[in-house]
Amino acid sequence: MKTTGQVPAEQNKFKTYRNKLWAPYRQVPILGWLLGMLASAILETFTGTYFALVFGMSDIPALFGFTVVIKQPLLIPGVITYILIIYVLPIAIVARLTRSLTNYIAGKLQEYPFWISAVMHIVLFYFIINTWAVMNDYRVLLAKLMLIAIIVTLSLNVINGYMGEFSCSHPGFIALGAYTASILTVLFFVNDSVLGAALLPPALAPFLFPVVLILGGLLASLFSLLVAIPAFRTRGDYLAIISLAFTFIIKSLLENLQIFGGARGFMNQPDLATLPVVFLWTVLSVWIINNFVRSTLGKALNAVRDNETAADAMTINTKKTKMTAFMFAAFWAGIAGGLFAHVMRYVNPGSFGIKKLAEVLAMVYFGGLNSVVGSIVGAVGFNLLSEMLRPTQIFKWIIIPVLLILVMIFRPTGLIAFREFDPKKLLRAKNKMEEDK
């Protein structure tokens, strides 16, 4: 009879085989994985249609074949084979074969200022996304929405994660940014039946679009004081109540502003939120928010979260710290709203209600509190899961909540919580890291 602590021989063999198989990949730097993903995206561009037809699909699967197998379960073997040939094998082979080269390049890059290595990796990552997405309009739209979701999730995590409060006001901030940016771009660059002739040449629109987005973010940040000033004078769950009321007030206000479409929504936004524009804003938000939470102010925010009384005794101005963080988060929510409006080229007050709040909160808590990486994983994972389950229709809203409940049971703080994001460590050569150890 086996003892409780005894491990079956088969399990030991499996672990040994798995470790042996994975061992060469432990020394593959991020650069190697990126090259593998780029090779995979290029391979799909040139051969994806052919392999899709061979394995019984009418065209390249939009989302890794997941939606295909839901509609046609008999295609499961073909879809799995397609994923292995197009994605898994190219990434694995290229990462393995270029391991020495990519470690050498990553090591050399460490001899130069860090921003050179960061820019190189970011540019390569953009080419991967662009190559994968441009195969069809659906992928482009999904990529844009996922990037915007990262900004929203990161900004809310500043409040709900790093500050330790519970805010429900983000849909209101997103709405303010969306409507402000939309009104300004239509007013200045579009001949509209309501707002009249364009005040500026449309050719200037791409250059002034960042200014418009910042104005939308600043307005959202200013309106956040309506929540922060009364809420931070109290303790407990008052922020959640006041912020939820704020979201309803903003939604109701927009529904009754008939000049901007009211409940029908506002349209005619110019096509300014292209994939490179959204990507650049997302990279900027990740960089700035990560620096913010790792700064002295970010550490003070953590101290306030852990014990506000003790933080106050240590000469931290707790009220100012919370107000600054709240306005900072609202600013980025407004930026995300402006981008969202120009991706969809239409905004409706109904898009910023309870459903939007539930989605944003789900992304934050699914990915992980107090973690930049967790927010990125939560935003991308939730959006991919939501799109993959779209063919299931109403069952989608049963499956996703069940999965979230399971995450909350087994990982109460999220998948990747309380983990610091250090880009310098992430982009280092792996063989150099082994030597340092």
Contents of the next structure:
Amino acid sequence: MKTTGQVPAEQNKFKTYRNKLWAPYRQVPILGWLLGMLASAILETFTGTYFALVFGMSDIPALFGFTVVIKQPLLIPGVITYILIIYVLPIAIVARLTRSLTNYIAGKLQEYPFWISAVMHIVLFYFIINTWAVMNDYRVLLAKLMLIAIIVTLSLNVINGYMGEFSCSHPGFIALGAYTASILTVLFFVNDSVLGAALLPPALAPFLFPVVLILGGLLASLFSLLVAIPAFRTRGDYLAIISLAFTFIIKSLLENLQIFGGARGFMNQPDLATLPVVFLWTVLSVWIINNFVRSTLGKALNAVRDNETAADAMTINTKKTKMTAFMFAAFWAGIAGGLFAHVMRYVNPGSFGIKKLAEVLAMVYFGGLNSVVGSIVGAVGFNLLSEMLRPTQIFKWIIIPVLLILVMIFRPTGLIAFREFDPKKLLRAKNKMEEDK
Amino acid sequence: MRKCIILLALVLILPLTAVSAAGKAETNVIKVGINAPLTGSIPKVGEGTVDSAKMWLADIKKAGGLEVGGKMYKVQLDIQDNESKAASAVKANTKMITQDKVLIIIGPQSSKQAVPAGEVANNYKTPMISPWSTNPKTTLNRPWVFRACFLDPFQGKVIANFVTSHFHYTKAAVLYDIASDYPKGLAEFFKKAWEKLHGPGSVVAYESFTTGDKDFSAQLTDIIKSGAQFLFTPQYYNEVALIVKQAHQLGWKNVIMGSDSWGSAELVKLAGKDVYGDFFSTHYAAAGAKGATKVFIDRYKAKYGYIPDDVAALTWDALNLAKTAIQNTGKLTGNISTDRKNVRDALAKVKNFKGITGEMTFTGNGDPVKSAVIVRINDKGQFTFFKQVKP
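To test you: the structure above is the form predicted on its own. What is the structure of the form predicted together with its partner chain?
After this comes the whole thing, all chains and molecules, with the earlier chain placed first.
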């Protein structure tokens, strides 16, 4: 650090003040933050409508009041106070007050196998999302689409980030998963005019839905060989072109399959992708993809990215590595597609074109390459941003690209790039952190 | 430190002023949702929708509000951009229904958004009118979803009937894009209707191409050789320009018929004299319009500086349908779900509604029984009203 004399006194004062305020929170474990969020969500459930009315809003602001503010700038102070009362203060107070308790629990949990602690945190997190979302069906829909976006972004990050290939084939994989899962569920569980009466009782649908999704994922990973095999010979721009062609081939194929609606789209999917189902799949995907990229194979991906010849010399089977990565990523894209189709309950080939590609790529590069946390931040951030800015209409397409450009200038590899996500480190008690070092 | 306190105080004081300004919740407001593609691939459609809606709102404001059962209500438009994407249209509809609590939704325009968005409206029991979507799936088995335009099966029949009664032709040729949803559907519906009138084999040439093709000489040569008396091509204006020019170069002399996708001012700019004297069926004709339609066109042109296309006209009708239905309910209870139900029921019972795109009657489902217009492109390249075809 520079000598304090060069820093203006005012700024220095502010800094120490901020540090003082923030210091206790350094010792709050994730469990404490989660408890705070839960308290805030419960508070909003019971008093949200009252406070919203008091501050001049007609209803609980769905997305932290952002859309309200854009339409009625007069309400800015009201919205800020609402956010303070409902979100910031409860989280801060609860996290602070329960600090010793949560640290104690987190410390105790460290003595048991890790999965117990993980499951507990995940269940708690689900409760928060559920409490927050059920207040408003719009939030439920957004939460579902955001969770699905996380799966898509993560899976693309495996290819574009970890393996360093520029692949444009993800919309094709998503489309394959979406159509496969839709066709199967409609065929088996719905009386449809095209595919005939339901073959199985609809009551079985929720139980067989995972199988259907996995089949969709498997089909996508089978088709991914069409991109993976040419990838043995080409890299960079050429692979981008091949994979882009793949996306167009799939789209064109679906447009010409009249039995599944062609360009008109395919509908009547049963309502199977509920919030808990989507949440569970997202957790599963984060868990598995995170383990995959931290495994030997994941490290091999990085080696292939950094220098393929050197990796080959170090006895890495580059062909196998590339093939596995493509098939693995395509599988998860297929799963995401299946979930997406059952959230929307309508799919059409037009949804899986170049626009989808741009969206997915933006999420990956916005969040950060080679990083699980980055993908989550990218997917959630991009989705929230594009939803919050919807009222600005055309300006949204100026603001978002400008933000992307700024990210590219100041953090060329994305917001949180090249960072390893270690759940064990994340969930442990914070009061002993100094000793651990 | 002092600054922080001042800042905190400001934050705490400011809301109080806002509360006093906007504190009372407005009860006598009717919210109408507009789900339009303001950005994305067809922004012109979104522009027409919003321009039309704003003009409609201005009229209501001028009248002091909307009168329902002797009480005046303020009307608010809730305009949402669907980015011309299916997922965004669903999000926008969900937001308007569950968050903004709109009474009725107008839009989305394109079928690819109207079909999934209609599902949302139907699930949440909120009436929705799509002005422009011609896909039968939009309203199929959805009691809460309506539309303000005719369907493609009807348009196919209209063209077949018109040619038969006006020209007394018996041999038809069709040229269409097999990879695009709308032309393909319409070509099939026309073929069915024509063969019903003139027996199997009366469509002597049924030729197709794929989106993006620029050379149609092979298909057109076959069509000319087949001895067809006229050509029906339900394509978009940019393709029509190529088709008619190439047909005339190859020696085609007979009339060419089109569908509502021809109805763009660009058509005459691109095709020039080659389309003069040809006909197409559409929702309404701007040139030679009479009565209320003419008034609408003149006002719209004066306000926005361009002639409204069919989207704007249909949106206008959809909004007025909504207005009629709301007024027909007799009174609003203030309970949004009851009001939505009443508006839906009133909408389903609308009879002989005098729209600027024709008279509309709902008969049990969401598709209106309404007339189509046959337009002739005259020697000056204007779209002139030729004939109204009633169902």
